[in-house]
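A lone chain, given as structure tokens: the form predicted on its own.
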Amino acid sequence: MIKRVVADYPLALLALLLTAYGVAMVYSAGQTDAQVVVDMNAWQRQLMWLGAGLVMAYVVSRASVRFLEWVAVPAYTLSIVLLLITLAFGTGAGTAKSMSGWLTIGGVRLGQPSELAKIAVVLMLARLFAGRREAPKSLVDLIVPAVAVLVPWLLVMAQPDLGTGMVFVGIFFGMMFWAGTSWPLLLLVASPAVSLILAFSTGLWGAWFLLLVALVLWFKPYVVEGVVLIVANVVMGVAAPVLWDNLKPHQQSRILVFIDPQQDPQRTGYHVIQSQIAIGSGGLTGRGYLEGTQKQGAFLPAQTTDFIFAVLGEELGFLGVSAALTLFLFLFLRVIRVAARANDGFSSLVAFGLLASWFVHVVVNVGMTLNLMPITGIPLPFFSYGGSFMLSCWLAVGILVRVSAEGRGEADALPIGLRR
């Protein structure tokens, strides 16, 4: 027998706020005085996503949280069916025509299965975690999630996607602490990863070395476990400037220019020249709601999709955009809520790596945007533009109402807390 949902009236409010603020702000950034190609109608078509997406997340809450955990394996099989088909026959859309991620039949763009993949790894990996009876201890422990994210992974990655790559990393991290394993073993699977980035410089990458090995020997894992990760390590740190090499010209560039953006002021530099001179001009205030100049002349790159952070900052300034981080926050702050009174582990990890994916791409286009971190071209959610986006957060927020709804207690009984 279903239960009956009790809508957690708090969460659903709150993305409502955020898509209505967001369909506020497409709508002005298609405002242009410029003679060039942007989308005026893009805020109609994300008011019929938006129509969509309560659709489905009004579908989706009916659900019992126990069929959600059934649907995981074909959900996530379907998702890497759908990944390969667009390594086949994918294309690319707008400033990432480069890309193959969109599915296209018949010349008709049908979305992007990559915001599936996000949904049904997060299932994947609640499935697998929860059904441990204790947190993760060692490496092994973590071979099979860890196959799990890396396949999606790898298909993302070669797209090329970097900014949903990022996302699937988040989240398998994300998940990971939720699932109660330690911090230093946490810092043991991120090592790779942070060799890589510190081998540009010796020094740094030497001192990160020798911090690594007592963190091994304090850690003790098996002797096969400690050997691979040093080794891993080391081949990182050797690998890198052959990756480098190997990395083509604007890719380079990119990195480069999130340096020193003034490198290449016209060309890779260009976007994030545009969106700090946008943000810095809104002040405390704004130019006000539609008055934006950079938005205006169309300077901002993509400023429906994944510079709609800039739109907001130049028109509604500090205050603006202290109100859309404020009602993330609260946002995040009830999703965390929802998986500290889920019922059981598989329910609260699916709370808690939904969470993860909406806090990367939160962190990472508000970071872009101010040149705090690379340009991945990763969108903002409920507020950028794009029918796929709008209907995976939606799709988000209907499984999150249901966990919710099956949870302990009422809603609003408990207080914060990371119990679980």
Second form
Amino acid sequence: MIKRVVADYPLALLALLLTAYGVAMVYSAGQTDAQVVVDMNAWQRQLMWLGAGLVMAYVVSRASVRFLEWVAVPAYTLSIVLLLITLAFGTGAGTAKSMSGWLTIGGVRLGQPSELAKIAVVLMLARLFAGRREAPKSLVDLIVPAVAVLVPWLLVMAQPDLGTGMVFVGIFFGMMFWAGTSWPLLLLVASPAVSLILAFSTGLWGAWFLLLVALVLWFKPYVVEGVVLIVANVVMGVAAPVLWDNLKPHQQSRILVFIDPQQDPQRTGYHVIQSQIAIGSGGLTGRGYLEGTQKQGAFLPAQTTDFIFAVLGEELGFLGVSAALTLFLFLFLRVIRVAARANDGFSSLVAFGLLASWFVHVVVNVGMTLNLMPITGIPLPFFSYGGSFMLSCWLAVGILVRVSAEGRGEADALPIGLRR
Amino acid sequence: MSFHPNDIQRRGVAATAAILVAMTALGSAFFRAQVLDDAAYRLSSERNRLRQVPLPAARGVIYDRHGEIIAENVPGYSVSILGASADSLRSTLVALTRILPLSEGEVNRAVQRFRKDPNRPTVILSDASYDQVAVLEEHRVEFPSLIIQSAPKRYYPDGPAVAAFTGYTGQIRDTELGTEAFEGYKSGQEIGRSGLERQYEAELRGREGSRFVEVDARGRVVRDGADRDFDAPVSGQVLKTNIDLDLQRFIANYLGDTLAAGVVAIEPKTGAVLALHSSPSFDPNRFIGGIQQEYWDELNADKVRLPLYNKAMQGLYPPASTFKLATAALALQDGLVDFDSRMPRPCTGGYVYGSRSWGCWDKGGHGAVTLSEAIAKSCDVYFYQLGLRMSLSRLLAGGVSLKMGERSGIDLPSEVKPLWPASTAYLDSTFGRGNWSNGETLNLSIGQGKNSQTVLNMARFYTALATDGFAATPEVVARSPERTQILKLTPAQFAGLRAAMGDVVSGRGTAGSAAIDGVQLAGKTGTAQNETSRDHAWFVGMAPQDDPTIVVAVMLWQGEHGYAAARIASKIISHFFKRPAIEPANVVGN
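Show the other one: the form predicted together with the partner chain, since we just had the form predicted on its own.
Full complex below, order starting with the chain above.
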């Protein structure tokens, strides 16, 4: 069935470089003076997971895109089932102790089903969008994909895992965009969320509402759609304070701390402040590999996982940060190229969906270390220590390698009938 | 979906642009934090990681006049804890109670101290014993935030013998921290609590040094910051005193712990305090590093002899007959009498004034005595008449000019101000106008009545008699000797007064048993009437009579007769001159 696959070497190399960089940082993050619970041997297990990830990527790269298209529905269904099980029996871990994101059987943590769900949702959305002849033209066209995202999104948010929820939203908007949805429509879809945020300032919300009305008039959707949208925005604007009151105190404080970390420097703001201090004190060239004092003293929270980038910033400085961001940038651009050159809509959408997922991870995680984003407990691809995440990242790499190879005609894809 | 290559191309460009913008924005945020604001974050990082551990300075050594050590420092240990938060400090302290006897109150106080200055290690034990340190070192791994370091500990080799003027040190109290009087002090520091330690605190304390230790997020010490600048503490300044430690020791030993007495020895020409002692004494060494409650209770339990009460400068006692020299000197100065003058009425053991009879201590009577004889025999009747001759207002004004109502001005804290009526207005306010009679003159002229003096102030007054009318301000630390003229008499008159005082310590006087072989001791006894208990014995003397180099004042609490105090003074002075005292041959009364 499969004769040859010529890997997308630049893509694979970028992913390998990032992972190597990441393992080096996980190793450093485990080297502390503090007698606190920092996982000293995380890097060894990370290497083990990388091995497993490489094997998985290789296997997946042997599987045709058509297989992925076929597997989308079972994978999606499995994800939903696993998320349901997790919600019922899951346990927390690490910085996310209060959440139940881990699937645990007999005390053994098997992994985080939400990692699988991200890829399954990408495959599912790709199937749904690619199955249509035309780009979504109206809100009605978006209902089915929206529901496909909404179900796992609600299950993840119920854990509650705000970070993964954000990733789903990023995937959804990224793939809507790649499927050809027009800008005004995207904006309209996003508008209730914007209303929700702006509702805390009446003036801002008013301005946004006027803009929305103008957009609706200009875009001229169906009347029902327009009305639904306007109503949704008003409802969101009104509901925001109510929702706020219903948030748990730690969720409220996370948002408040995002606005001003100094308001509670000893508790909630502590993580952000310590991370900023670590990064800022790194300077241009850093304190030196393994030499970060914020890291050594365990001032950094979750330094092998969520705040691994703060370790990098402290020890390798702006140059190290630039190198990492540049590697990510090249990886992203390479994936855009893969998506653009894919054989068919499904492949292309899968590639772009995976890109969107990575992009949200990177922007939110890296932004969080400098308080540009709220702390949501979202890991950094290829860097953060974690088995399921490493596997899912390399699973994505495997898929992309396959899509790339098929796009270049360097893999013996099955029926190329869908190619236009 | 729209999958035309042109559409894909367009979206690819848009996506590329969006990603570029986002990554550039992230990059610039890092540029700002890491390159532009680097220094500020670096500082925060250092502050996070490094904790300043104070290195206590050794207090200045206190020497006596011959260079012997009165107060020094010996190696001790202090135990403190670096707390990350009040809660973690509290849990560490509670865990420590397993191996250290810490009360709940001590834990609470430590947490309070931490709250006041969270960046400073909270001192748990300022003077830990070797045993405690050994136990703590054993459990070091369990308590990584513990800082055990050597700290100089105050030590007084002669302990109780010098306590009356050295005072002692103690940890600054939480209530004192942050007040104006204790500006610049930090929690856990030792400060002078009394005596020289308090008076010369600014010179003795030195300057605290510091070192840095590296801590982790929980405040545990992970490394001693050897790579950092080490700020060595600066020892306090050396204090050279006028004290003659040998004499001081002799006095303390001689009085022992059973007698209650106050003793002052002064060099009359300079005011140099050779010795100052209050008996019974306390051991200031047991006050260092926090006084043990049981010792404190023990000291306070002696309600009769009051070990913590300085009888040389805090106790006020009627000077009794030792004051007769003041009456005599003032009368001489006014030209009212000379040494051969006799009073109109000879002493018959009493004197009738007003409606009552005023007794002399010798009911047998002294007969018609001269001033010299009246001093030697301490004849009350003579001084009654002399006081009346002077008049009350002149006597009161004279006492003021002799500074009987002022502190001696010694360089020690908590000297009590003597009591002397500045004018008759004082008597009015004390007894009520019209409720006192001229009989007060009689009382005051023999050192009774509204007159209470410290031993120290009487010694100061006698330095004027020992010289040329200039009283020397007592000084423990040799700085700037100060003398004030309080009497204007001729050298012959001073010699005459000293000769009369010499007769006191002779077969003719009240303290013949106090004579010293080879050194002419001159002085005056006093027996202070005490309404509630036995009389207090006084003696203020000087030697050698012709040109005194030492003035000694002794007040023996409930000593009953002045000669008892005179014998103590005699022992002290004979020790000072290395001369044997003459054993009492015949005992004469007051």
